[in-house]
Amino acid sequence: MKLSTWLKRNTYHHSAFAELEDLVAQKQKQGLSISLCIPTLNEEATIGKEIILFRSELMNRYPLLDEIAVIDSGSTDDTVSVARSFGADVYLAEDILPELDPKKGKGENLWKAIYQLKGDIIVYIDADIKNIHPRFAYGLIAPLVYRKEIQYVKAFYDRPLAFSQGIRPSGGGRVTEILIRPLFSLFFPELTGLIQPLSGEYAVRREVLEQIPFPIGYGVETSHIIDVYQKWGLTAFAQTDLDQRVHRNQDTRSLGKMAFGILQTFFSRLQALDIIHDKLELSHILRQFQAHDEEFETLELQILEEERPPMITVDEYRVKRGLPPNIDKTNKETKKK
């Protein structure tokens, strides 16, 4: 498919959607399930209004979500009180799975999540959206249902995209434009389409995200993209137009640490496809500066974007999803005997 006809046939506005009534009838026609999904770390200020409104308006008025869950990094503010007392269902990422060595990380809560959680279909949307709203859930939620073909929804925002309400000429994310599209244009040019691939909101099925492998860290949704693509091609994608996002803005040399992450997992997916042919040693230190007075020191920080495994491999995820055994690692367990 060409990405010109791809933009056209895959790329929509959530006032295509607003009409709830008839969404939420084709979700329960097709009997599915939906579950909305919430990774925090320290977001007391902004928790508590994302889980009032999605309760209210998706789950009370509109019976869309069928589960609303945080699942918490170890927040050392109010977050899980705030959000267990206004009916979240809240779980610490250490707790689930806890027969794994913990790790911390943002694509940890995700992939753990897979597990947890219960919907044929989870939406991801992060803690801190100022300017929270109902289409931050169904205007994701919206192509998977309506389209069988759709498996991963990507939303994007704030975007210089003629709609009827006319151009909107504001940019977008800084990491996305400086890095991830200079990177998909050099090595995987149909992904350009894609307006915002780092954007935290995005609602996938569950037989797509128990398939792929999950960064815990900052690479998470880069690895995504690339994964979903060439497991399922470019058809797979929608994304949605959510107008525009306030959020907290992070300083750049917090972005240089979510470049360097990204980086780490760009270049092992190129390894894993041989698009570059020859083993790579990188190193895991990243170093920055600040400065003293007149003297400059030197930050070394080590960020080693580990993965998780596919969770369809996972034993304790087979068995609670009433699976057989992990053939392949019961046959590599039997060799080694």
Contents of the next structure:
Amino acid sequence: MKLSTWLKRNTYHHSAFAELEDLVAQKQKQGLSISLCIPTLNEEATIGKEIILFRSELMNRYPLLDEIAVIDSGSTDDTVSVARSFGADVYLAEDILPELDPKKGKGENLWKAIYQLKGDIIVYIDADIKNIHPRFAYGLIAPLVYRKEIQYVKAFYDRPLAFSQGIRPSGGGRVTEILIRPLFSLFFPELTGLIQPLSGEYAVRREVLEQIPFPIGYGVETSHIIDVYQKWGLTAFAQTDLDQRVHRNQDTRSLGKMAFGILQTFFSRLQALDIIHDKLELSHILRQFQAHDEEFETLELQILEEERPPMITVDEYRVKRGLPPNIDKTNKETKKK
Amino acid sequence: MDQRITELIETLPHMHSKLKGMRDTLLTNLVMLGEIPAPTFREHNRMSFLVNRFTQYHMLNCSTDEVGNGLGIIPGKNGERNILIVAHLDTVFDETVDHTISIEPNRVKGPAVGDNALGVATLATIPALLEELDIQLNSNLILMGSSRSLGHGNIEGLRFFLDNTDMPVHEGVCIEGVKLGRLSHTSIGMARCEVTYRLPEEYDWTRFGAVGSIVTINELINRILEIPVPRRPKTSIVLGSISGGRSFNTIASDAVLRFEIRSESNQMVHTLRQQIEDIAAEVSSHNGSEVEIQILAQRNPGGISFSHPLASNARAIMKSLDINPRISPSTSELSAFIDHKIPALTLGLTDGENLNKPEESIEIEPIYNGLTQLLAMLVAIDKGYCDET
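The form predicted in complex with its partner chain is what I want next, because the block you gave corresponds to the form predicted on its own; please supply it.
And the full complex, kicking off with our chain again.
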């Protein structure tokens, strides 16, 4: 499929799915179950509102979601108690698959959600969205419900506050525009059609999620896109415009860390796909600078993008899902000693 | 106390605990309505959302009108009387203000959450509350988000509805988010005025003593403060806001004073208004500036008596819920009911802070008491306990 055709056919605006009664009827007809996963780390200010809105609108009023789960990476604020007080199922990432070596990162939460949650579709939504609205969930779920060939639906946000001409630039955040889109343009031109490949909101079918590996840090979204593209092709993707997302803005230094993690994942994919033939020895130390009076100091940060293997290869998962034991042991996860 | 009210009061603890279970529905409506900006005269989007909610509950006549009110009707078992519950849709915040609302375990924060997103959210939730409590009223219940209420709006929405509806309204309840304990059943006479001084273009700035409009306004204020205000009937002049001038070193060519005259006597309001208009004209003649006097809103005194069953039952219900009634006359929606001789009252729903500031917040826990008093009053009105014998 041509990129322009894909853009036309597989790009939606959330308003196309505002008839929630129809969406719920279609979901029920197909016997689908849908889980919402909210990964958290110190999100006490916004988590309560997200849970209340989704529970009230998409569980009680329109039974689109069957489960709302918060998976927490060890918040030191009141995220866990606030989430519980508003009625969410709250899990600590370290308590899920506790026999595995623990790792810290958002990707770890997303990966463990596949084990913990029950849904045929899992929709992931970040916890720091100030203007949360039910459209953030139903806008992403609907293409999966209405079109069986779609496997992975990504959010993008495109609502300019004021624009007078017919043509205007549209795109993602700073890391997307100065890192990801140039990289995709170089190596995977078709993927440039994803307007915001790094957005933290997406809905995915279980049979896809369980078959792809998960970097535990910044590279999880990038690796998903490359891996799904390799296995299922561009036609498996759709994207939905959710209008505006109000959230915390990250400083440039934090974006540098993110870019460093993403680059590690990206290079590992290029090697795995034999696009780069030479074996690269990549450093895991990010060097940033700060001025201290007249002196410049180097800040060295270790950012190691570890990966979890496809969940389908994890014995505990296979047992839980009633699958036969895994014979291929190449992706075996290390267990706690 | 009326035995029937005593019996109703006995059911309130059960009602209160049931209403607690409706927290998520109410707070969701609060967020979804409150994040839609609704400055006076531009309430349309908030109204549309409210009417959609009414439609989802299969209410009757879910509609809007030519001034932008949004309403729906829950038909009663016999429909012999019509009760109107109204909450104003508009807020003091412009569309450019960030309307994001945040929910904390004990409170909700955001512009206009208390005044009056909570009131409108309560309207949107009433059908669900009645269903949860298994209450089916005998009377038709009209729920209305009213437009053009604040400031220059001058309660135009509710006035329009009452002037033009063919459903006779027998009782009215106005709901305001803040503050729990608020109980108004009378209106005072009021005139809301704006005086503008403007120096003509050809004004001779070189003239000795040329002072500009700010000094003129200052003179007007001094003269207003000299007016003797009687203790009986209770009367006051509230100087609300002044504005004028453009910079440090330019003589101000224009200045505006906004004030309200309030009195238990309409005649007193009229006399004071005339007096201030005369002073304003006299002051302008001193320096040749132009004066414009606008009356932006007026209210007539009236309402039901302290001993009217609607008022006394409200106090009894509030006291049974440990709510301390704060009785004060109102100049808001209630006045429109009073002008139409309809027994009505205004109730507040919860406690809050920083009203009409961007950091406005309301407490969650007292809301359940606020809702209980509202629904108890609704039942009392419906069953005729508040009828004057």
